[in-house]
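Consider the single chain below, provided in structure tokens and representing the form predicted alone.
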Amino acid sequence: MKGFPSQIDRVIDTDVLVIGGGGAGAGAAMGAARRRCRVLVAAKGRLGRSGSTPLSSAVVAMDGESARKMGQRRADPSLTPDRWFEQIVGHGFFLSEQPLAQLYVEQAPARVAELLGWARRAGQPFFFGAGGSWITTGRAIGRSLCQGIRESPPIDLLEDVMICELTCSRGRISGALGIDIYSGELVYVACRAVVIATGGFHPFSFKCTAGDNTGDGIGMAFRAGAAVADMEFLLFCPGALFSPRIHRGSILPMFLYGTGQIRPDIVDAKGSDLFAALPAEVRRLAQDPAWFKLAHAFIWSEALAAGRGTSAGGLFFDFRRYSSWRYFKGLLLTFMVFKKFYGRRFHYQHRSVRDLFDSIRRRGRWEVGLCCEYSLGGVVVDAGMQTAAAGVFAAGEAASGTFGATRTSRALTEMLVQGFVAGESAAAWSKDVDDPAPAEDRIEQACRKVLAPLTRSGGTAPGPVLETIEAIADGALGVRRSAGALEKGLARAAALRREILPRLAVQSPNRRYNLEWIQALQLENQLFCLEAALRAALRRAESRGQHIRSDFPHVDNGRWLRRLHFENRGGKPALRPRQPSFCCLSPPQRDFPGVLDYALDRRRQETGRLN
């Protein structure tokens, strides 16, 4: 292979490389292919079956007015595009980039309608819910996306390949280096444009999403010259199961509680109800689907911070006062949903949950906790999904800016909209530039970096380092944060980067299906994202979204109506506050005592407009 280092086993040439096999990646591939470009999708796993898409709660949405025009009689026509846009920006504490929120609202109807068409032709179940939403399963989303790929112009697939590093030449992207996970071969993809669609960054030990949300695309894009932002903002799911262990991380309790099918008491370790003493308006806020996650995360984290949690750091869904009538009513509703989606009454996400329903019948308890399900932070993009790195685009959870400080709208809709736009933009870019000249020295440098853990002896194994990263996140990056914990976590993370990362080594030099090697290569990205999140959380001396500072509980719009960008300055992240675009809606001019006060104020305004 002339012009390439000897370590490279395969070279592939394409116009647009899409990194990621989930919804954003599939959308980007189809968007680029429709512009008559050569497109290659590289995924760690299988297209439509890897990443967080198969595990998602699987709701896609558009505004109710558009859903009504599509023939959905139960759609809410008062949920107009303008009102939906106002909700997204307002619920995000006005940190949304409003052009991105506009793009989301404007293109959602077309993208969701297209997905529903693929689903029908693939025989996948989608059912209309409330407002302008359709409910399905993660697997149905994946199969529908695969149907869309089959119906698109030709798209090449590179499955079970982890892209590790982007390479640049003459100031723009020239390719990417990856590893075939099963064979261990080094694969180089020469391309004119890249779309990062690799998902987010979930650094905690307790997980309710796929374990490979390691921030790979975010880290690679930054090293290529892109900026990242909003890393302090994470979305926590209230109600993921701690035990029994076979169900650990399942979001079934949140699904049942949030949809109103089963509503037990939520109690602390001593059996005290978390909501009984709260004002009625706060209890109503906690039942509002738009504010459900924010209100519960705030109230749960307050109880946990006060030492009222279980030994595992959880709370209980308590069924001791659950009447037989409520049980059988909830069971009937749940069985109807399970039968539609999974074909069997006691199956959720294709796993038996009979034991959980038996415990409800026996008036038992479920131990549940707060679990990170989505990261608001990611690569900074414009309305064309272009980054500051020439030829690099980003979409979906790997990008940032649409939802601001917290998300109440649907991430699956975001991945569809942004994926298609990123693919179209990458295709247009690739047609305007010449073929990149391979930078052999940079490719060789990337090869040495990727192969280094295999050749070191006496170094540090990646497993304990990953456990340390998770412990740092558990101790400092939960919903409730403080300067002391953040400073301690940041010092530990920086020490890992300086002292341990350069010494990572794996036990076996065999490159075939060496998952320890893969884990070692992910750690650089995980550490970068962790440090950025800790630095931003420490810098943001206020509370906003699910970033709750115990030492700064108020929402400070006067000083902190800013996004925190990390720009690449000579390879090092420089933190710069940047004001988001207020092109359509002006932000509130006053501060609020806390995030619940802000949420209550927004809810009053929204309710008042409807009345």
The other form holds:
Amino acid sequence: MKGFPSQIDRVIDTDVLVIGGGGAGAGAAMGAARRRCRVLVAAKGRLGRSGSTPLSSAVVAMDGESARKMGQRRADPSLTPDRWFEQIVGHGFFLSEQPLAQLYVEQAPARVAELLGWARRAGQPFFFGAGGSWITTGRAIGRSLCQGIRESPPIDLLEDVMICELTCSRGRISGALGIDIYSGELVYVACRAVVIATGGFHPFSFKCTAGDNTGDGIGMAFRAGAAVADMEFLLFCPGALFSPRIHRGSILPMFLYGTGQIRPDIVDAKGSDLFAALPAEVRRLAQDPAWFKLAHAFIWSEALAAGRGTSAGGLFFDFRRYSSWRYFKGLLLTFMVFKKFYGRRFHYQHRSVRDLFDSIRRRGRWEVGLCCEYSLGGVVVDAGMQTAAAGVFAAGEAASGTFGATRTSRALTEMLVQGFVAGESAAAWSKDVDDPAPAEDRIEQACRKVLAPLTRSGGTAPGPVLETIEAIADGALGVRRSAGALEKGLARAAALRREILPRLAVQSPNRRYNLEWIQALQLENQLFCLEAALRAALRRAESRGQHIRSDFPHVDNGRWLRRLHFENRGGKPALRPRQPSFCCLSPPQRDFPGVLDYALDRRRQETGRLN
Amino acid sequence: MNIEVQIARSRPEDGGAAYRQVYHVPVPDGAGWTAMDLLDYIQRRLDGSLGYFRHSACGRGLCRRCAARINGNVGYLCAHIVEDERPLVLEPISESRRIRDLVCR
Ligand SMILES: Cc1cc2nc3c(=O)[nH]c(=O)nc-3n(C[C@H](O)[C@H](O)[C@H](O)COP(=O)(O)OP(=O)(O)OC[C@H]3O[C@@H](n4cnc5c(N)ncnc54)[C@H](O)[C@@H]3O)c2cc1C
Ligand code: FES
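Output block for the form predicted in complex with the partner chain, input the form predicted alone:
The next block holds the full complex; its first chain is the one shown before.
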């Protein structure tokens, strides 16, 4: 291949490269293809079957007024776009970039309606829930997106290809280097624009997300010159199963709790109810679907920090107060809901969960924990999804800014809206610029970097490093944080970056499905995200969303209505606090003693306004 | 308990020659590990060159990409619970489509 380094096995030329095959990637591909340009999707896994999208449980939403206009008689017309916008910004503790939240609200009806159309034609079950939301399964979302891709103008697809590095030339994007995971070939995609749609980063050992979510796009975009922000904000789902191992990470308990048919007590290792002694108003807050995750994460993490958890760091869902009759009734009602989605009795996410329900009948309890479901942090984008790196766009969970400090609205809607806008913007950009100048030296450099772990001898194996990263995250980045633990974690992470990362070596030199090689390549991104999250969490000397500092419990609006950006200064991440745009809603001026006080105050305002 | 895992291996770096390798994995009693948990343990701690479907694993029986022959029957690695101390035998689902060890294209 003329003009390309000899290490490259395949070169592909396109206008817009979309990296990621989840909802944001599929949306971006369709957005760009409709603008009549050449589009290629490269995904580490399979389209619609990788990342978080197929694992979601899954609720997509628009405002209630628009849902009513679409003929949903049960939609809540009082959930107007304005009210929804206010909720998003208020629930996110006013760290949303308000133009991004506006875009989300404005474009949600069109994107969700389109998804429902694909779902209908692909025969996938979607049922109207409440407000302006539809409930379905992650698999149905994935299949509906594939239907959308089939109906779209042509889109090229590379599955099981992991993009490792973006290359720039004369200050703008010129392509990306990846590896074909099965054959081990080096693939270079020459392009004019890139959309990062690689999902979030999930560094903990306890996972409810897929193996692909290693923060690759966040790391790559930063190295190409984009800024990242909000890395300290992670969303924990209260109620993922610890055991039995086969269901580990399943969020069925939370889903079950949410349906409200059988609501277990939540008890500590000694059997004491976590909620019994709490004021009624806090208990009501914890039952409110909007505040459920925040309130539970706060209360659970407080109990865990006080040493009331199990040895695995969990709590129990305890069903023992139910009589057999009441238990069976609740179960029956729950499974009538589930059967609509999974077609079979006692199935959740297409797998039998009969063993779990039998265990309740045997008077067992479910051991559950807080599991990271979504990362609010990611690449900084404007309302056209453009990043600070010319020609690089980002969308979905890999981007940041829509929700602020925590999220109570739907990420599935975010990925659709942002994906589509990013695709359109990338297509428009690719039409405005001419072909990038060749950058053989940059490509050569990227090749050397990607191949390095295969050729080094006597270095460190990635497996134990991966386990150390998880241990650091488990120890310092959970819901409750403190300066001591964060500093310790940060020192360990920085040492890994300095001393281990440059020495990573794999056992097998052959590139075909070389898992260790893939792990070695991912580690740079995982470590980048981890270190950024630890640094931001340490710097933010207050509590906000699910970032709860035991040493700084108050919500400090005087000093901390700021997003923490990491900007690329000569390759190094420089931390810069930046005020988000308050273009529509002004933030509260006063501080709050804790995040629950903030949440209670908002809830009072919201319910007061409705009555 | 200590579980013996026998894995049918074929590494491209050895010219694809087929052989069987035995590992012993200490599994906490009653932990209910899956075959994928065992492979994770081996790959991360004992033998990094081991190949099994992992790069985009849902770990929840959803993506249906981790198929292997488990004790002679085709099943999913992430959905197979290792229940007793019998040796666990893991083989690829197809010889002709084999890329490395348990990975088939
Ligand atoms: C258990 C669970 C339940 C959830 N429930 C809900 C819900 O009910 N409602 C809701 O709104 N949200 C929910 N979410 C969140 C939501 O599912 C995600 O935020 C959303 O699906 C993210 O979509 P995405 O396209 O941005 O990323 P993903 O779906 O994660 O896709 C990322 C894609 O990028 C690919 N990729 C990664 N790295 C690379 C690379 N280096 N090169 C090439 N490709 C790469 C992956 O293979 C994948 O195809 C849930 C999440 C989880 C985990
Ligand atoms: S990893 Fe998805 S089914 Fe096993």
